[in-house]
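The chain below stands alone, shown as structure tokens; this is the form predicted on its own.
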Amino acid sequence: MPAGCILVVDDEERQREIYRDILEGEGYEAATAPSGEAALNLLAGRRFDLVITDLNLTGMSGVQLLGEILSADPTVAVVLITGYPSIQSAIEATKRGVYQYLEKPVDRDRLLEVVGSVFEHLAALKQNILGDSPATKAMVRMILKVAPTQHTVLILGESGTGKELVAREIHRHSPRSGAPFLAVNCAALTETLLESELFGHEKGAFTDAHQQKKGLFERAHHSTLFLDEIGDTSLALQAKILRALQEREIMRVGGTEAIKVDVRIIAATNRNLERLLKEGKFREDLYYRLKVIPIPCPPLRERRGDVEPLARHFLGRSEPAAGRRVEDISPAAIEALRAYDWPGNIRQLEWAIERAIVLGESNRVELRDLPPEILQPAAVASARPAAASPAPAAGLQPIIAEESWEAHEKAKIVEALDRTNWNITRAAQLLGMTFRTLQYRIEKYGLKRA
């Protein structure tokens, strides 16, 4: 099969074969089109991984080619070559959302490792992002787009629908993926640990700082750092973090000397900050400073078409049940997976499906050993095809859903520490949890070692 589907665009007839012949030579498909009408005509019979085309074509020229096709599938990426480069074209085709830009003459080495990286990480990014939907190929490619600027970000989203997967994804599709990623959860800690976390802190700053304290924006030197609920900062914070990315400096608790960082934020929120700011709960400067960039987290209500993808991959993840091994799911509990709301977004899911393995009885998820609340009359009735009434599955009764989705989260940590002792660190990584995550959960819920 070939490497990947590729079509290049120029009026020059010569300089299409030119790059065909050295694309094929590598095993990518390729085609050409000698101009931009010629090329959507093309796109609209067929999928292309890649676009490659020359700036200045005959009629619609190179950056209106570009926006035509990201218009229509976002998922496409596209380099730029062109022999009179301008700070101009190069700032419209960057806006538009061009993967690369390349001058003439292309060397042959040059166009084949830009060509490499886009397939590189087109498949990292299918291989930790799953989903087909038209929602996660958005994503997708807003994240290929951005990782390797240095921009900041701003991941938006419900919890649970994988903003930090986003982010880790953005760090390692981008220049600083050497390093390592460094994240904080805002709201797992109070204002005086966090402002500690974030910025460090000297000897004496306060009664239990007995030692000098680098901060996350220090140790993110040359890094990411991802500061996730941010919306959930108070303001006095919000200040300095706004400083922290204008000035690109940060001084420590207890400090008298600014100390100089190089680091990329990227920030998330399952919070409505426009509606803080109108509430005077979040700062209008850093609410502008942080949104260069806005990614929406789609919930997966809206991309329900990658419930079973995700459902399967959880199902592969889980160890198999004792004495029995699950391989499949159910037609069934398909649709009534596919049909259910998902409060919970993807962690939901995950728990769901882990559930169903270590409670159901034959090699496959059936609709029976799904969760309650998925089992409501109204799900199971919406998952069934129109044209047919099947009977409910053997040992299936109608279930009235009785516990919330935060009841559910309650009793699978509950579950975990009970598992591990109270040992926060493991049950963390049990849950797929960060400690400071598990921390404050467990502060919300009130849970107390029995």
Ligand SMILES: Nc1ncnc2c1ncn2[C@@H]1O[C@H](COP(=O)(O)OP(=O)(O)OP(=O)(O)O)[C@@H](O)[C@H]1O
Second form
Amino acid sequence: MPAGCILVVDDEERQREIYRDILEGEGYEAATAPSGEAALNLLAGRRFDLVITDLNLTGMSGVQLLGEILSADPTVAVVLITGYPSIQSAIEATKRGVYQYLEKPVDRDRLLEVVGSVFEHLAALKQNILGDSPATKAMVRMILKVAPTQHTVLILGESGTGKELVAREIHRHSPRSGAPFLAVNCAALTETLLESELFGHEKGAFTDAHQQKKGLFERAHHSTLFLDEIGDTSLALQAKILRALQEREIMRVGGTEAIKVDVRIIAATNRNLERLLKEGKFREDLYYRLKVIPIPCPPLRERRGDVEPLARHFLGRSEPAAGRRVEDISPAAIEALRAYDWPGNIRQLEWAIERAIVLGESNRVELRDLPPEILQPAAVASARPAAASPAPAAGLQPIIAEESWEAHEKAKIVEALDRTNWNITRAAQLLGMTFRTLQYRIEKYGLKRA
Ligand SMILES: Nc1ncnc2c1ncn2[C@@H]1O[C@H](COP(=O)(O)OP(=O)(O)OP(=O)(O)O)[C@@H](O)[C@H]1O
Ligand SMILES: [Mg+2]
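Having seen the form predicted on its own, I'd like the form predicted in complex with the ligand now, please.
What follows is the entire complex, opening with the chain shown before.
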């Protein structure tokens, strides 16, 4: 299998051939095109992982070609090569989503270094973000493309679709990866606490401010700050976040001095921001500022092809239950897993597999080991008139109690808290959630220690 498919675009034949020889010598599959127009023709017929194009082409320019390629398929990585570097065109190309910008002369080592990094990051991402559905592949390529830039990213998706995973991977594949990734769940803190958490405070700024404290924006200097559940922030705080993004400086609560910060922001939400905008609960200016690069995390029911690889991954990662190693999943169980709608998405699947391992009796996950709501796809489907109801898997047993996902999640959380004697850190580990997500859920469900 070739290491990857690359298209080289240059109007000088000799240059095209040089690049092609270097790439093929390293095991890549390479095709060439003499113009932007010819490149688009080739791209219409087949997929390339990477396009390397000269900036100055006769006819369509490299930047125009970049725009055309990315509007047709935003997942292709594009590298631009130029002999006449201009800051203006570099900015333009970066805005349009160029993967990297190379200055001529590009020698063999430099070319292979850049190409190698594209495919290395791609391979590493595929190890952490599983699934071969087109939706997941598109997500991975999008991460690969935005990671090296400084752009603010907005990750959108339902609960449990992998938003935090995506945010962490963007950081890990960015030039900032040497510094720690910092995260805050905006929904988990009161407005005042969140403000001081984000921006810090001066000594005496409020009653409990016994000492000066640096906020996350300062601590994330030269790193990435993940603003999770940004849709749950107040309008006043949104204004302050916007200011930090625009001015690249912040002021501690109670402070008088602006502090310069170089922070890359990744935000996420499971809320419908457009609706919040209409309801006047989210600032339009912040919304447009954030959504320059949106990355959708599609719900699992829209990428059913990922269900089996994910289920097998969670199975392979699990501890043996009572000395029994569960190594396989029965075809009927796979069928039921694929047919189910997964309101809690990948996290729910992860728990369903864990539960099946504990409850099962053989070394294979059987249909009967799956949670009741999964065995009743018809009930879920009838609640959704638009969706065609999937054929029930063979061998289904009637189950009386219909457990909703929320009830199931709540029960899981209570169980984990009981098991850990309300140690939230350990319970979060058991649940595979971050501390703050669990904190937020405890609040959402109004759970209290008995
Ligand atoms: N493509 C994937 N491959 C492997 N694991 C995944 C994938 N997507 C998500 N996961 C796992 O699913 C779980 C939930 O993901 P994550 O916490 O990132 O979701 P989220 O969208 O942030 O959820 P929430 O809205 O509840 O905060 C995590 O354990 C994560 O590692
Ligand atoms: Mg999350």
